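The chain that follows stands alone, in the form predicted alone, written as C-alpha cells.
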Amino acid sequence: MTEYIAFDSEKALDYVKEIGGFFANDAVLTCYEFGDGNLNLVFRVADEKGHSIILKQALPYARCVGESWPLTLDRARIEAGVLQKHGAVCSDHTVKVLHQNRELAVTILEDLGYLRILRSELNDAKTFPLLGKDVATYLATTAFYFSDFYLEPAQKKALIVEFTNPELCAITEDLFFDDPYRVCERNSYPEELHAEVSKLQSNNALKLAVAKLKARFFSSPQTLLHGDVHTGSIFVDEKTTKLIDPEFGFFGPVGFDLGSFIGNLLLNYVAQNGRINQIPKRRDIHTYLLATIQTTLATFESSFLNLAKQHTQDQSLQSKGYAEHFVQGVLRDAIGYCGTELVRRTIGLAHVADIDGIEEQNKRLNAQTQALFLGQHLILNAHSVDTKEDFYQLLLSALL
C-alpha cells in the first residue's frame, strides 16, 4: 500500500514517468501546478510536442481554508468512480479519466487545455451557441441512466452505497440551505447588505421552503449527480462542451444539478448590469443567457422523456404520464435549488468571480441585491410552476 503524499511539481512529474504509459519512453517532460481550485493540487505534464495531461491530487484538508477543515481523501475515488460512470453513457460531455490511484487520491485526466473556461468567458460577455443544449443532454443522459427508470433495484442500491459522499454532502448541506439563513462566521456580505440579509434570515416561509429543499437533498437518491455543476467546472468553446470536477458527486434529487447549472447562468445574468456600460451589448447577453437557459429546459425535458420512453426498464414507471409527473418534479426542485444557488453566492463563504469581480462597488452591491432578491423569489414561488413556460414568466416577472 502506497502512503500517501502531497504533490508538489517535482512529485507529480516523478508519478507521471515511473507509471508511463502517457508519453514516448524518451520524451522530454516538464509539469507545473496551476489552477486557484478550493479543494486540490492540479497539475500539467507535458512533453517537448506540446501533448499533456492533467493531473489532480485531493488534499486532506480545503486549500481555501486550511488544515482547519479536514477533508476525506476518498472524494479523489468519487470523482473519478462518477467521471467513470458519465463517461460511460455521455462521453461527448464528460472529461476523461485515464488513471485513478486511491491511496494517493491521485486522478489523471485528459488535458481540455484547448477548451475555456465558461465562467471567464461569461464575464468576458462571449457565448457559445451549444451550452444549453448540451449541458442539458449531459444531464438528462446521465440522470435517466443513473435512475429507477433504467437500473435494476438491487443495482442502485449498491451504487447509492458505492457513491456515498457524508463529507462533501456535509459541505453543501452547510453552505446551500443553513448558513445563508442563520447568522454564521462563515458567510461573507458587504455591511450594506446586513438589512437585506437580517430580513431574509428571519422571514419564516423562505426557511420553510429552504428545509423542504433539503430533506429533498438528504433524502431522494434519485440519480448520481455531478454535484457541483457550476460554470467553472465547465470547460467550451463554440464546438464543445465538458463537464469536470464532480468530487461532490452522490446519488441524490435530479433537480439539483440543473438547478445549480440555471443559477450560475443567472448570477452572471445580473452581474452584467454591473460589468457591461453599453445598453446594446448588455442587451444581447442578457438575451443570450436567458435564452440558453429556456433551451436547457427545452432540451432536458426532452430529452429525458425520450430516454424514458424508449428505454424505460420498470414496468410500473412505464405508466403512462408517469414520466411527465416526474419531470415536472424535477422542474420545481431545480427552481428551488437554483434560488439557494443565487443566495448562497451572494452572502455565503463561496462567491463567484462574476460578481465578485465588478470593480465598482455601487455596481457590485446592486448586483448582489439583484441575485439575492431573485433567489428569494424562485424559491417561495417554485411550488406555483408546472411547465417550463411557468418558469421563464416567474423569472421574467423578477429580472423586468
The other form holds:
Protein chains: 2
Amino acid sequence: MTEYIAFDSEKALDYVKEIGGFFANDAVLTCYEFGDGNLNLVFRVADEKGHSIILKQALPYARCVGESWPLTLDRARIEAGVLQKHGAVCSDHTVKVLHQNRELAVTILEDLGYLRILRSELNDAKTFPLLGKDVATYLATTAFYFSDFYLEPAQKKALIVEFTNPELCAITEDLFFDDPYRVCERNSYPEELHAEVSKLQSNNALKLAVAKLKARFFSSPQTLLHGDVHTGSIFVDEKTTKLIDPEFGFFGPVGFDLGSFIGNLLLNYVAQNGRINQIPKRRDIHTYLLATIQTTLATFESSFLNLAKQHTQDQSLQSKGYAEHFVQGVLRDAIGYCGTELVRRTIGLAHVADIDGIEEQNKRLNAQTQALFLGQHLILNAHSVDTKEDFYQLLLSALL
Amino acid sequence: MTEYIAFDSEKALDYVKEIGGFFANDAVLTCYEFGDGNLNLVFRVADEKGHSIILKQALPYARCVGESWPLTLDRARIEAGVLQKHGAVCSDHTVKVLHQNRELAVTILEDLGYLRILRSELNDAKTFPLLGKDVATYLATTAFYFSDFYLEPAQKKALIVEFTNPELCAITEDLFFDDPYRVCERNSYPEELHAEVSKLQSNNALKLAVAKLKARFFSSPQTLLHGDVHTGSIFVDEKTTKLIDPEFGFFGPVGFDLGSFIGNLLLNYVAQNGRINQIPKRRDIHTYLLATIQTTLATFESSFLNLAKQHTQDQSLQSKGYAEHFVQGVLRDAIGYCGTELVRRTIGLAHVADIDGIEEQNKRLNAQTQALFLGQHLILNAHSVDTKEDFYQLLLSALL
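Same protein, different state: after the form predicted alone, show the form predicted in complex with a further copy of the same chain.
Next comes the full complex, and the chain you just saw is listed first.
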C-alpha cells in the first residue's frame, strides 16, 4: 500500500488495522466518511467502546470543485508537518498527529469529535469565554517560535524550503488578492451588489493597498503560518480550543493568520444582524465578539512580547524596541488581511455560512453590504493604526 | 574527476583540456593561479595567441582565514547559478559562465582581464563615466526580473529554494549586522577609535535601526540578489562594466545590493581625503563620486519603474502607484544598508583598501572617523527619506 489510491471506508479501515497500535487487537471497529470540507476525505474509525481516531486523506483535486481542479497531494505533507511543528510549541491548541503517510497523502489525527466547530456554534449564538485568549496564544506562540527571533537562521531557511507550498499559496493569492478586485467569473455575489462591487473594483487607493498586502503575502516569510485560520478550522468547547487543517501553511506574514481570524469574527458580527431578531440577544453576541477581538489583540501582543523578551535568540533582534516595532507591523498587516478576508468572503468564490445562511434575502444583502464596507474601510485605513487600541477604534468607527 | 580535489595550476590545465572546446586542439596552453580573493582559487588558462579563460574553484574553507573556517563548496553552484540567471536578463553587465562542475566546485568564466577592478581604479583616482548608469541598470534589471512583479509565483518560490544560501548569508548576518554593534574579537579598528566605537555600541536607536535592517535581510525575499556588490566585484573600463563574484547571492531585499554599492563609493569618497593632497584633484574625484551616486539613484529608479510599467505580470502589483511605493521602500532600505556597509568596513572584520591603504596614520584615522559618522547618520535617518533627492541631500548634509 504505497502507491496512491483514494480510500473508501473499507480501505480506510483496512489501512488503520494494517498500521495497528490505535486500538486493542480484538476491538470491533467501524469506519465512516463524514468530510464536508472543500478538499479532502475524512473518515472516523471507532471501536465499540467509543474510542476513535480520524483518518484524513487528500484527494488529487479540490473536492468542492471536482476533478477539473487538480490539487497537489503534497498538501497532506504540509498539513501534517505544520501540525507537528505547531504542536511541538503549542500542544494545547493544535490537533495531534498520530501517523502520517506521504505516498497515500494520509494523516491520522486525534478525534476532536467531542468538540464543536466554532463557525456553527457562533451561528447558533453560542459563546466561548476562552476563545480569544486561546487563539491568540496559539498565534503568538507559533509565530514566535518559527520566526527570526527564535530560530537559527540556517534552520529557518531549511524550514522555509520544507514548507514551500506553491499550489495552495496560489489559491490564496488568487482568491484573496486578485479575483475580488477585478471582473472575474469565479466571483460570486447577488446582482444587487453589482454597483458596490463596480465601485470597489475601480477604487485605485484600495487596489494599491491590496497590492501591498499581496506583496507581503508573497515575500515576507516571518513565520510558519497556519494559512487558513477561519472559524471553520477551530474546534471548541467551554474549556478547549484546537486548530485544525493547516494545509495552506507556509512561511508568511504573521498578520495574515491574525487578520483572518478577526475577519471571521467580524463576518459573524455582521451576519448576526440578519440572524437574530431579538435586540438584547443580538447585542450579547455582538458584545461577545468585540470583547473576543479585544482579548485576541491584547493576548497576542502580550504573549508575543513576553516570548520575545525571554526567548529571543538573535542578538540584533534583542535590540530595545524591536519586538514592539515588529508587533506594530503585525497589527497593521492584520487589519489589512482582515479587510481582504471580509471582502473575499462576500464577493469572491468562497463564502461563509454565517452570511449565506441568513434566510431573508434583504437581511442577507444588508450583511453583505456591511461586510463589504467594513472590509474596504479596514484595508484603506490600516496604515493609520499604531496600537491595538487604534485597531479597535477603527473597527468600532465602522461598525457602529 | 568527479570527487572534489583542490586544483593546482597543472590540474586546472588538465581539467580545461579534458573538458575541451575552449581552445584549438593544437593550442599551446599555459595556466597560473592569481586569485587574491578571500575565498577561492582563480586560474587563468591562455593559449599562445593570448586567448584566455578563467577557471575558478571554491575551497572548502575561507581562503583568507584558512582551513579553520570551513565554508560550503555549494557556493560555487550558487555563484554560477546567479551569474546565469542575471546574465539571462542583463548580459551586458554580467560575467559570462562557460562551464560549471558542481562536484569540483569549478566554474569556467570568460576572462575579463582586459578590464580593471573598480576599487583599484578609484583608489588611483580614475573615473568611469558609465559606472553609475551601468551598475544601476544591472541592479534594476536583475531586481525586476526575479521579483514578484515579473516571476510566476510558483517559479519564484522554486528559485528561492534553489538559491537558499545559509552559510554565506550567515557571514553577512554576522559581519554586517551583529559584530560591529557589540564587543567582538572579530572586529578590527585602531585604539584611537575606541571611544567612538563604544558610543556606537551603546546607541540603542542605532541598534534598533540595524535590527530592522537585519530582519529585512532575513525575511524579505524580494529578488535574487548579487549579495556582495562592492567595488572589488566590479570590472570596468571606459565602455564596459561587469559584475563578478555573486557567491553571496540569495533572495533578499533589493536595497541591499544598491546600498552596498553606494556604500563602497562613499568609502572611497572619505578615503580620498587621505589619498589626494591636491585640492582640485580631490574635488574632481569627489564630484565624480557624488555624480555617480546621483546617476545610480536616478537610473535605478527610472529603469525599475519602466520595467514595472511595461512588464509586470502580477495583476495586483500592476496597481497604480505600487511600483513607486516599492521603489521608495528600496531607497530607504538602500540608505540603511549603505550605512551598515560603511560601519562594518571601518570597524568590523573586513576592511577596504581605499581606507586601509591611506599611508598617513592620522589621515587614515580621519577617514575612518568620517566613515563611521556617515554610516551611523545614514542608518539613523533612513526612515525620513521619501525620494532619491532626499537620499542625496541626506548624504550631502553629512559629507559637507
